[in-house]
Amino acid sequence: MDGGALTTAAAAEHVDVAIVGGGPIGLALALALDGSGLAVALLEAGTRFERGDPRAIALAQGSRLILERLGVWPTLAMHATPIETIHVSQRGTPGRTVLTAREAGVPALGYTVEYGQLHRALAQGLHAQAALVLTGARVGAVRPAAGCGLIEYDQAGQTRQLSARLIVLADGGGLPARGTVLAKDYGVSAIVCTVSTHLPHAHTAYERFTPQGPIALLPLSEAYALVWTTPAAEVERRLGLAEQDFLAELQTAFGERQGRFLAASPRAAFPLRLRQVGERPRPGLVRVGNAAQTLHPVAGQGFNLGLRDAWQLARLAAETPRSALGGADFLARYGALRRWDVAGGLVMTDVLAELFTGADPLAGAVRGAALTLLDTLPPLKRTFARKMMFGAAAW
């Protein structure tokens, strides 16, 4: 697929599963449903598989070993940075730990890749399936059941109607949920751009604590994808500075640990927040992704989150018989597979958000000595490595 836009199918009657969002968790899930017999939508807003983002993607390993079950690796890969060394560490004090793929006995930690070129690799990859892929649907209502639930969605000017067993609503979804949502703004933005360094970034990483949030360095072709945390009321001024001028605040935030910042493209800024949907179950409706949880990007575990989401998802549906699709045990067999990941990869982002920020001297002495500490206990460091690449199965 080339990125033009895709015939669009008649719209089918029934299927098995109806995946509302065509973003990267959406098109993972579709491609992981295929060869299991099922008949699957996937229901896309725009009538193109392109999406303006200039953020990059941080891939753990065990997100590079679901993308080769899934057939992608092999196109994506040639866009993909591996990331062989991380380095954590705090503005202003001593202390620090460096975690490295010989250590963890893995090729590589994870993978940086553009956004958009994660987001065409899947959509090429759908291209070839079976999937009925609906492109320019927007969806106006969601109407899930115990047996087959209805969406109805706007298409070409007409209004049309798709029944499912088990509707998924993945990538946000645009859809509001019903029932309690677990929400907090942490009053930053994260800005994000590419910039060049003085020194080669030699495949290595850097998650950066400063009193205003972790600043990262992801190593990205022969430059570095720029993740700056930035207080609310500084994102204007930031945004709005001349590169030199923005060159030399990143200098002073960051330090001198990869000499000087030389460069740095037209930047961008997204608002960070926690937020989980904590609705009942729902029969015949399950969501994933960003439609499930969103994530502060500390650690880079959002997306991968996602991913495991989408995989485990197929899985289980795979070997449900279609008759118990979306049903009450298959609610919380799901529920129970995600669980222990999720709750992980929520309290983590959000305890490291919280507890390396701020300026307090003696907070940022104990900090310190936590990172020597895990710097100096390779067991732990090891795990901790692991949990970062793949989630709850690294226990």
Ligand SMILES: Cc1cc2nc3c(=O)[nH]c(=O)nc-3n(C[C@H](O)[C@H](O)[C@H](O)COP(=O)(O)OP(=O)(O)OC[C@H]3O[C@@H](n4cnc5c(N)ncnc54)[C@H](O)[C@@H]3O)c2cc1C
Second form
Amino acid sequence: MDGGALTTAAAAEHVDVAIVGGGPIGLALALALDGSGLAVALLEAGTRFERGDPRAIALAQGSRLILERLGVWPTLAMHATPIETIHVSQRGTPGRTVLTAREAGVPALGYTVEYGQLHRALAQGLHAQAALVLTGARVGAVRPAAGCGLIEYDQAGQTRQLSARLIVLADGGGLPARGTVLAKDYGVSAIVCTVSTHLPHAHTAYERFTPQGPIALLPLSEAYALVWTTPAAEVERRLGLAEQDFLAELQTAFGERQGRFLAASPRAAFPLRLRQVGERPRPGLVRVGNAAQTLHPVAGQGFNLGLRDAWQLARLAAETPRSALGGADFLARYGALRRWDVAGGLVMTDVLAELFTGADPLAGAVRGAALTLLDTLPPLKRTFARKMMFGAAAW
Ligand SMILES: Cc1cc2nc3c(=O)[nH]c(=O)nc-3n(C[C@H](O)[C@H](O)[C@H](O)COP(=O)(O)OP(=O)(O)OC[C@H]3O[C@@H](n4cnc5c(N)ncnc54)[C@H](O)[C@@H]3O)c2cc1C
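Return the structure block for the form predicted together with the named molecule; the form predicted on its own was the one displayed.
Okay, now the whole complex, with that chain kicking things off.
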């Protein structure tokens, strides 16, 4: 049992699939299950699907294709800024790689959207669906089981139950897990805000590695979304700097490639960690998105990976007989579908976060040489770009 004891009252309602958590991944899963013929419920602790979350999300080209199939892309496209070039470099040493959409043979390498807009577009898509949507429903405990599991949740001051053949945790990792195989605190936070620059962005994104960690600039509308990895000890000070002092520090860390930084919106910080839940398969239970794995945001993989979790789970569920949902064979097939994509995302982001950080000049020279090498080998560069855009399916 996860998250506390269940009472023994009879379940009030029954569904085939119950999704715990209406973040972007839970919502995407509910949309992907539409038309499957399965009865679906989504339980979200918040009372509304509105988020004042200041982060921006870089959507990979592969995610755009999934969002198109979910019917969400037309709404989102109005707010999405295409990324046509990604410039990867390291502060203080020569060597850089430039990935372009033209070389990769796609219209854009990705798209930047505000997190709130992404969440809203997914939630709007859900309005037209048949899923039972319960907001203000905080799940306190789940008891998955072969055949039929139970969920206990609090809503409007009352404790209620729901039974489901398959319980999907999309709660971002809120409910306790039985076993966490991998957990690492990077000891850094991402400071996020929007910054404007003297030169127009021309749809170019930057990933710049510095001794303190990566700085990402993602083109967003007419400005840039900034993700600045900052050591824990520096976070409060940097958040508290006057705007011009903050911009001056950013200028020193990032350099002049976009000209002067002119203005910054209010800042927020997210502590960064790596976490992968590796509990043994439990009949009737699956985890998706951050509930399954939380990644360092370098290279913008977390949402994209979680979206592929949701998409592949929905497709598998749709082709599985109802009675076999959540059974051993179902879980084995889902595990096999996701294993390499998830492992690739975890390893890539962890290597980039760890190996591309630090002030050692020798290591810096090796990293610079690696970037130059990548830049001079178009087939390798194309493979790398496809991995970023489509995950394991790119191999
Ligand atoms: C600074 C930063 C930048 C990022 N940039 C990118 C990027 O560029 N590209 C990318 O792909 N990814 C990026 N990510 C990662 C991305 O934001 C996450 O992977 C994604 O938001 C995870 O979504 P989720 O739905 O799994 O979890 P969440 O967004 O955490 O949603 C979980 C939901 O579950 C609900 N919930 C929790 N507990 C309960 C409960 N007990 N009962 C009911 N409901 C519950 C919560 O209210 C919430 O709505 C970034 C992350 C950070 C921190």
